[in-house]
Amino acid sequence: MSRNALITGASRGIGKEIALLLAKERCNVIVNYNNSKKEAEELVEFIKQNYGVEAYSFKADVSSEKEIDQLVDFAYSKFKNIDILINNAGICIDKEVADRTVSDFLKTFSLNLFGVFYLSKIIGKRMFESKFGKIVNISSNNSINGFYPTTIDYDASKSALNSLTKNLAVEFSPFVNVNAVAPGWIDTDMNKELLTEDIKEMESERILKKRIGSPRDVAEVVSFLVSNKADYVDGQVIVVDGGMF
């Protein structure tokens, strides 16, 4: 039996792969996206023809509870059930702690906390009262080890967001899983200026796999854990940095 997933912010990056992966494994997909229309509607195509799955596109910024509303009654228009929810959707702006505002720390968590907990309660709930569901939520290891002060807001945003996955599987046990992936360094667009040459070979010499990640990384270990054969995995933040210290 096909199951359903929706991955938000997955038009790009590590929620393309995501998407690409669970169709291949025979999920219908909702690719959520907010400013890159082409490329959602291009996803979504590829997969139709090669993987032949349902899947479609939605344009929601997932930082507005209106928009979120709008993407859950699509989302349940298309499928009797959600049974995989991907909170991939962030945002991440370098500025030196004393050029950030108190503003930026709104606009990061809007996006990265509060969009997540908003519609993670929404699906969890139906999830809850279908006794299935399996939500990943996209955190990183800056939750964890504050590398660059320069990302403060989005470190402290993704440490939260660690708390938020903890709750969340206890809210909804013992029918939802609810984990979380923090990568390291991602070779993604959203790095794309950030990881020149002479960062990846800097950057690489502290990762003991001795390399920048891939979108499939992560992706491999989201599979993994929307699978039944991590059924006991449940409130976990797993870390997919490659032995980063």
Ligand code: NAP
The other form holds:
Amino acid sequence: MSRNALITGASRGIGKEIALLLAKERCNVIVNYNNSKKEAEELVEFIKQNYGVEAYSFKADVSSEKEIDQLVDFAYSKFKNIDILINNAGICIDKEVADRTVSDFLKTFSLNLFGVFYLSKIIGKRMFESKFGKIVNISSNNSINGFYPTTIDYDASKSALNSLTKNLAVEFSPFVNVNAVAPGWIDTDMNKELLTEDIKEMESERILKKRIGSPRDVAEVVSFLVSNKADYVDGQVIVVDGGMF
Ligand code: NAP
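Pass me the form predicted in complex with the ligand as well; I've looked at the form predicted on its own already.
Let's see the whole complex now, leading with the same chain.
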């Protein structure tokens, strides 16, 4: 049976890879984007041509309640049920603690936490009513080993996201599985400036797998969590960082 999935921030990076993998595994997908319209439309065309599933792109800033409402209306106009929700969209702004403001915190939290709460609240309720659903939140290993003061707000938002994940798992039990995946270093645009070749080499040394992760490394774990193989995994934060301590 094919499932219907909504992936936020799926125009690039980890979200794109998740959309590709779920579509390959016979899910219909809604590719949410904010700025990268062309990338999202190209991804949808690629998915339709290569995997023969239904695919749609939809622009919505998922830090805005109003735009989340529009995204939800669009999603349920295309599909009777949303079976899988991947809360992937996130931002991380590097800044010294001394320069960091409460407004910076609010911006980061609006997307990384508040938007996830609002979208999950609406879709989770409908999943519960249909007696099936899988929600995966993309957290970060910074939520557990948060030792980068230049991302102090990001780390706090992801720690809060882990807590939100567990509470939502309780709220929507027993029909909806809510889990989080906490990646380590993943090679995407998010780290484009930070991860120079030198830094990559240095960071790889302290990772047990001796390499920076790929979006596919994360997508594979998400694919497992939304499959029936993970029906008994609920309220968990799964770290995918190649082994970093
Ligand atoms: P990325 O390459 O910067 O891509 C970010 C994606 O999020 C883009 O598709 C972007 O869409 C979308 N996005 C940003 N703001 C949005 C908004 N307001 N509304 C809707 N979509 C929005 O990032 P990534 O590395 O793939 O990260 C994906 C997730 O993994 C994030 O939650 C991040 O915190 C987490 N993560 C990443 C790493 C890492 O090392 N890369 C590690 C741990 C956790 P547009 O371009 O269309 O605006």
